[in-house]
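The data below hold one chain only, encoded as structure tokens and taken in the form predicted alone.
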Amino acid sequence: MSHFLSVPDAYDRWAASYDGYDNPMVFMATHAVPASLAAVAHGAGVFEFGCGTGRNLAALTALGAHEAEGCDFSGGMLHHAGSHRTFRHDMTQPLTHPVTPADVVLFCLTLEHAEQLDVPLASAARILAPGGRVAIFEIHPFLSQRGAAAHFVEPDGTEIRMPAYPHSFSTFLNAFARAGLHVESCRKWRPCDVADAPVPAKVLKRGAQMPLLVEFILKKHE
């Protein structure tokens, strides 16, 4: 049996088990985010769109971020976000909440829920501190365009799905340009790139060389 819910309703139901759920994309992101951002996190102010339970904010704080703040559309996810400064916000709407300019603005497994990327990227560019970076970690377009998307299965076997929109590389690049952002670096993340932990069999089901995530590091045009 499968249920289709709105994004906040789905994540409200997922919130209590999210951090312990056996999800290949979350596993990859858990290792990719700190590995890629370690060099820029120390002493940085961080803001995350779609911060969920605060797992990335906690990881970047452990790497030396002096301030970590975020927003999420799901009140249930924010309930588990600990002591980090967070607020409820739909990133597909313009950001009006006061936010301290951030050295690192993060999107992690969230932009798939935005049909149009212009508003969240414009918000990110607006709060980016001079010299700062926007970091994006999303399901690799090769997979998302073949149907890979956020979902989970409840203990009774019910599959929960939610709105998700596959974005191609050209969609990303054109949206970056419209937001006044340019790509500083881009890389793929494969199971074989995880060197600091055993890789679960579920993560390896497409093969160790299959790109699961794409990472973009962006800077604002001067």
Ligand SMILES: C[S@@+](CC[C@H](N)C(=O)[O-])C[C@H]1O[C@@H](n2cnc3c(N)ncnc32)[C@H](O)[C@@H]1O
Second form
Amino acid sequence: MSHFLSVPDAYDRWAASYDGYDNPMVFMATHAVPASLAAVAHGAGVFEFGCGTGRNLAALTALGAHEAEGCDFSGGMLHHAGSHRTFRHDMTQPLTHPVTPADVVLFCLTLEHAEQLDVPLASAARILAPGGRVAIFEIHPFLSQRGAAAHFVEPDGTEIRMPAYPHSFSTFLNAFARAGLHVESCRKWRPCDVADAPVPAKVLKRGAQMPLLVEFILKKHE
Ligand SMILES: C[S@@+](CC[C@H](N)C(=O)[O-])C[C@H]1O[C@@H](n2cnc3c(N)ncnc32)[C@H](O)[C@@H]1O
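Structure of the form predicted in complex with this ligand (previous: the form predicted alone):
Let us now look at the entire complex, which starts with that chain.
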């Protein structure tokens, strides 16, 4: 059986099992985010849009971030974010909640759910501290444009799907430019790039060389 739910309803339902679920993209992001941001996390203020259960906030705090805050529109996901400073917000709407300027503004597996990138990216650019970076980790366009998207299967076998909008490289790049952000670096993340843990068979199903995630590190035009 398969259900198609709204994005917040789907994540409310996924929340309790999300952190322990064997999702290949989440596995890749678990290794990519700290590996790429270790050098900038120490002493940094971090803000994450779509922070979910707060697992990236926890990882960046463990790397020495002095402040980590996030927002999400799924109350169920935020319920699992423990002691992290979080608030409820739909990132496709203008950000009105006061936020401390951040050295690292993160989107991780979240922009696939935003049909338009302009509002979230404009909010990210606005709360960026001088010299700060916006870091984006998303399903690689090679895969998202062929239908790979967030979904999960409940213990009784019910598959839950939700709206997702595959963004091409040109869609990303044009949206970055409109937000006044330029690409400092861009890289692909493949299973063979995970150096610090054994890679589960499910993550290797498309081969060790297949890019699963794309990472963009952006800076504001000074
Ligand atoms: C795949 S989860 C990723 C969570 C977290 N970033 C991580 O890496 O574990 C996607 C998250 O984005 C959130 N999300 C999706 N669309 C959103 C929106 N418009 N505003 C705020 N949060 C959103 C969902 O509720 C969910 O928690």
